[in-house]
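We begin with a single chain expressed as structure tokens, specifically the form predicted alone.
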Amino acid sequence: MKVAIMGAGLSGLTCAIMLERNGIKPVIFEKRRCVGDRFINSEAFLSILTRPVADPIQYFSDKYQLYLKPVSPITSLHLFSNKSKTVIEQPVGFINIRGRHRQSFEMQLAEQTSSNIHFHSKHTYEQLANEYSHVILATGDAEYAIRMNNYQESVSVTLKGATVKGHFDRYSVYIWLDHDLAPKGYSYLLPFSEKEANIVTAYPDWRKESNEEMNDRWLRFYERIRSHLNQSLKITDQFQITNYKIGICKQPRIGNTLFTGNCFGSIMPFLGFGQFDAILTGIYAAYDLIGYGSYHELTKPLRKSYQDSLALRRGMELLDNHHLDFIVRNFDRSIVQKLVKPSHLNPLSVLSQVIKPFVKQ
């Protein structure tokens, strides 16, 4: 068996690690110059999105001997709407770093693999499929899945973000549900040290926006954060992505080609985070090749989570700022405690079942 992995991101590197442990040495092809060669940003494991797994860091360590070090646990979640706010003082997940940072998850996974990585690769999928018996598509986007008519797009989004310098509580996360800042979307601040944080606004491409409108919306968000924290927050790095497609592949495996990570559809439409599922697709793809199970069957729960998350996103799109103010203002602490308390309850699934009758997916 000759295995090629196209992409040295979360799912590709995880797949390589699992294959190596079972006597298969894949070859990784990465078009960038190094692992994590992208803008630095912080992301989060939120337990409400990974249930019934409440602690994904422990889960990957104990179950798969896959060791990841987050920046910090999240013990305080500040939730804002246009005119309301609430603070949830509960452990709700972890913050980690992505991109070209020495502590990023990509860098950590690269240290755990010994597979040969070809950087600056110009190999196409077609070339690899001819040369190797199996190909893992872990490219970080849906390009090849779309080309192969194996992708169902759910939403196209605009993301704009920056790294800012200031003074932060590394255990606190800030989320804004405010259509003035991100229409039918969300904005957030995730610190990855006491001195640096990532600020991001993300919303669907529900109408064509000019660069002037986009920049004006971004400046309102930036000023809102600076005013709230009473800090100047110097911007040191920025990124902007438009027309980024969120969707899921129709078939996780076609012949000897397996779709993983964002090529599979690991990004959760509700809040946009998808690291947990991306890593699992890498594990499950390797398990399929070494005979531990069917990739199609193993990924069924991930496809269910995706559909539940999509239902919540569609539900959020029905709300205006008055609805969001009411929800945030009346957020019941006892409900929050039930949602974050470790159990076999899957809040994402429960909430999606409540809202599905009211939305079209």
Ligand SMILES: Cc1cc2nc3c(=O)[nH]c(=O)nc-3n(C[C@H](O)[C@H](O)[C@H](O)COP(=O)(O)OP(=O)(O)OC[C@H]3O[C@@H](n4cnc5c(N)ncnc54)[C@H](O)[C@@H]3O)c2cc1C
Second form
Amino acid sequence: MKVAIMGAGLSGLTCAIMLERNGIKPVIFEKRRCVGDRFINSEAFLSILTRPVADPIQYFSDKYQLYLKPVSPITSLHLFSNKSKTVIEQPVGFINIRGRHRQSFEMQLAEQTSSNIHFHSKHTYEQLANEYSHVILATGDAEYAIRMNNYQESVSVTLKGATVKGHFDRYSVYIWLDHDLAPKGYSYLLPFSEKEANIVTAYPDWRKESNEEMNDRWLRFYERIRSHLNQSLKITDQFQITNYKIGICKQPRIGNTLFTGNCFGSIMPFLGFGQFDAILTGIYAAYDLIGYGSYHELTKPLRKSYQDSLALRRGMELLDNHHLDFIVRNFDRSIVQKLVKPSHLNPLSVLSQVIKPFVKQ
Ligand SMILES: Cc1cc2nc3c(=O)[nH]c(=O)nc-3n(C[C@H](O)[C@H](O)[C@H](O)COP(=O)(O)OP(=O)(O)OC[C@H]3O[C@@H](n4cnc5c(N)ncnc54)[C@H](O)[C@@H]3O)c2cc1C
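With the form predicted alone in hand, show me what the form predicted in complex with this ligand looks like.
Below, the chain from earlier opens the complete complex, with every other chain and molecule after it.
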């Protein structure tokens, strides 16, 4: 068996690690000049989104001997709407780093890999499919799935973010649910050290927005954060991604091509979290090639949580700022608060069953 992995990101590297452990040495093709060669940003695991797995770091380590070090656990979550605020004080997940940072998840995975990585790769999928018996598509986007008519898009998103300098509690995350800042989306601040944090606003491209409108929105968000934190928050780096596709492949495996990570549909439409499922698809794709189970069957629960997450997204799109104020103001008494509490319930699934009859997916 000759396996090519296209993309040295979360799912591609995880797949390589699992294959190597089982005697298959894949070749990885990465278009950039090194692993993690992109802007540095902090990302998160939120346990409310990975349940029944409450602690993804422990889960990967105990179940798959895949070791990942986050930068910190999240022990308080500050939730703001346009006019209300609440704080959730309990362990809710982890913050980790991505990109060009020595502690980024992709760097940590690369250290656990011994497969050859061809950087600056210009190989196309077609070339790899010709030369190798199996191809793992792990490019972090939907390009090839779309070309192969194997992709169903649910929503496309604009993300605008920056790295800021300031004084942060590394264990606290801030989230703004406010349509003035992110229409039908959300904005957040995730610290990755006591001195640096990422601020990001993410919202669906539900209507075309001019650059001027986008910048005005961004400035409103930046001002809001500065006033909530009472800090000047100097910007040291910035990024903008438009038309970031959230969707799912129709078939996880076509012939000997397996779609992993975002090529599979690992990003959840509700809040755009994709790391957990990206890593799982890397593991499952390797398991299929090793003969531990079919990729199609192994990924069925991920498809189900994608559909649940999509129902939540459609539900979220029906809410306006008054609803969000109400939810945040009454958070302590609400069903959402009960669902956030640690349990073996999968809150996403429970909520989506309630919402599904009222939304079009
Ligand atoms: C700004 C932002 C914030 C996010 N925040 C969160 C978060 O907080 N929590 C969360 O869970 N998820 C988050 N996500 C989503 C998460 O990052 C992705 O779901 C996850 O990284 C997908 O993993 P992957 O393996 O599919 O792709 P990646 O990890 O992105 O890896 C893809 C790799 O393929 C390479 N590549 C691309 N094209 C080619 C090609 N043609 N040939 C060879 N190599 C190629 C790329 O250079 C890259 O190295 C965020 C995404 C963004 C953009």
